[in-house]
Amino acid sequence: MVEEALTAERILEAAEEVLRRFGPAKATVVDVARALGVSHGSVYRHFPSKTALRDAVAERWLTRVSKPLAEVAAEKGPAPERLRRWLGLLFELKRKKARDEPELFATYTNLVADARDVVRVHVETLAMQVARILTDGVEQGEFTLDDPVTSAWAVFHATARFHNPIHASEWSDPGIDAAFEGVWSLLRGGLGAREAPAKVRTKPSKK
């Protein structure tokens, strides 16, 4: 590779492949540079340290989770249904990663555990997506809440079993989907979910 063509995105792609092959404990910046055919100094010009590179890889991985969820949060329509789809999608995204590539999932889980600031921003992003849905629901008369942000954090923590990697070993349990539906049922009731008031249609006046 010509060094002039080196970009942060190409480095992150190579770093992911190196992590896939060697794992977070053995992967080095030199390995990444070798995979790209450049000097390790060229990598450092984009990422000033190994920690910065690992954090960027973790952020890239987490964005693959938050981006499709953001699309659900931004949709229009009944808030309870959107919240149910948002939670279900979060669970499925995490479960699919753990099921399809368990070794890579474990690698990224370890990587993310060290990227505390990146994780904090990611979790806050997800909680604010939930808050957006809850706020819409309050405005549409579908939720009865005093504080959508506080409630969003409660929802996020109450569903941790279905998205926190610490529970990944439980995601293949036969009863996990039923457990999810049970938690959702409790949350729906706790949020005061109800049907949105029907719009009143007025008849045109006769002149």
Given for the second form:
Protein chains: 2
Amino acid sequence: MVEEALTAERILEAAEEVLRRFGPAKATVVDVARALGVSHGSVYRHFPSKTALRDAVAERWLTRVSKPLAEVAAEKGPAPERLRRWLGLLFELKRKKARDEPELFATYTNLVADARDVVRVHVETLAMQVARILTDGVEQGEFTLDDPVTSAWAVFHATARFHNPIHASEWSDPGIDAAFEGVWSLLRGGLGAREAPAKVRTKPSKK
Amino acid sequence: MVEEALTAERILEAAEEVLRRFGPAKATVVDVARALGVSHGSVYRHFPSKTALRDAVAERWLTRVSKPLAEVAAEKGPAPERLRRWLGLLFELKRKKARDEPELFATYTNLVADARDVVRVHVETLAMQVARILTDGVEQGEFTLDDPVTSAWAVFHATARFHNPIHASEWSDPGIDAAFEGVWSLLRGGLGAREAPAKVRTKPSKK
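If the structure you just shared is the form predicted on its own, then what does the corresponding form predicted in complex with a further copy of the same chain look like?
Every component of the complex follows; first up is the chain already shown.
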């Protein structure tokens, strides 16, 4: 085995693997240390408690959702189309995880539910991404609304069925995509964008 | 004890009491029969299986929500205000049950989750009530939308956070009422009712 410096990143990778094997109830810091071939003291030098490690693992998992979404939020172009794509990507990222690795998804959902501060920051990050798109839309004359932050939260809450993991069992319903389109159409209208933008792009022209 | 005819209604009352005491996993038809002082054969004459009894209990519980809502849906008057009141009443009925009798609410939520056909009919009943209000609103020039049924489902899905029991733990959040108002404001706009109706009534003038 090649000796590697024990970084926070390596610990988090090992912790994910341990979680995958044992589940959040049974996984311990000792298991993580053992997987790395180090003492648990070495792990504690990076993460001072099991809670700190759990929160870091939860954050890493959630960042895999928030980071690609941040790219969409930061793009230029028509805001209604970007918001539609942002909401669709959020749904797709969550649904893909739930469908492809249902046990791991359930494991992380439980883990994340306990990391309340991490979740709060994550959800606020997402809402602020929406607010950014809405602000652009107002400036570009595409949305009509008073307060982008209030409207962003409303968009986020109104689409809970399509991103909150407690709805995961509904994500394979045959009517779920039509339901998403119905809600989106209603929201687009509610944001004052009653007409479809002149140039609808279903995919970004380059990535 | 006064002899009473064994009606379906009496059986359902007894079944509710048994559920309240034992929970849905442990309650049996024999317990219900015992509570009534009759043989379980007598119960089976009204409800041919435990599933049939469970479904009838679930339906009775759900009707306590759908019936007062039906009255709002059938009223005359400005449709946007009625829809606002209908959604508010749905949220309030559910939230009150969850808050006042949390254990019974959890019991029924589990019971109802298994009665899938009953739930499907209940949810369709609610969506059709919304569609009725939307249709009135279109006829009265208060809403602008193409298809009241599609829009009704969208309204129902977009407000899941405020009526789906899987969100019950969020119903005591301090920001939940503001969140409801935010979503309602967005939906009202999406239904083409961007201005508040001339005469807003927060309560029905008579009942």
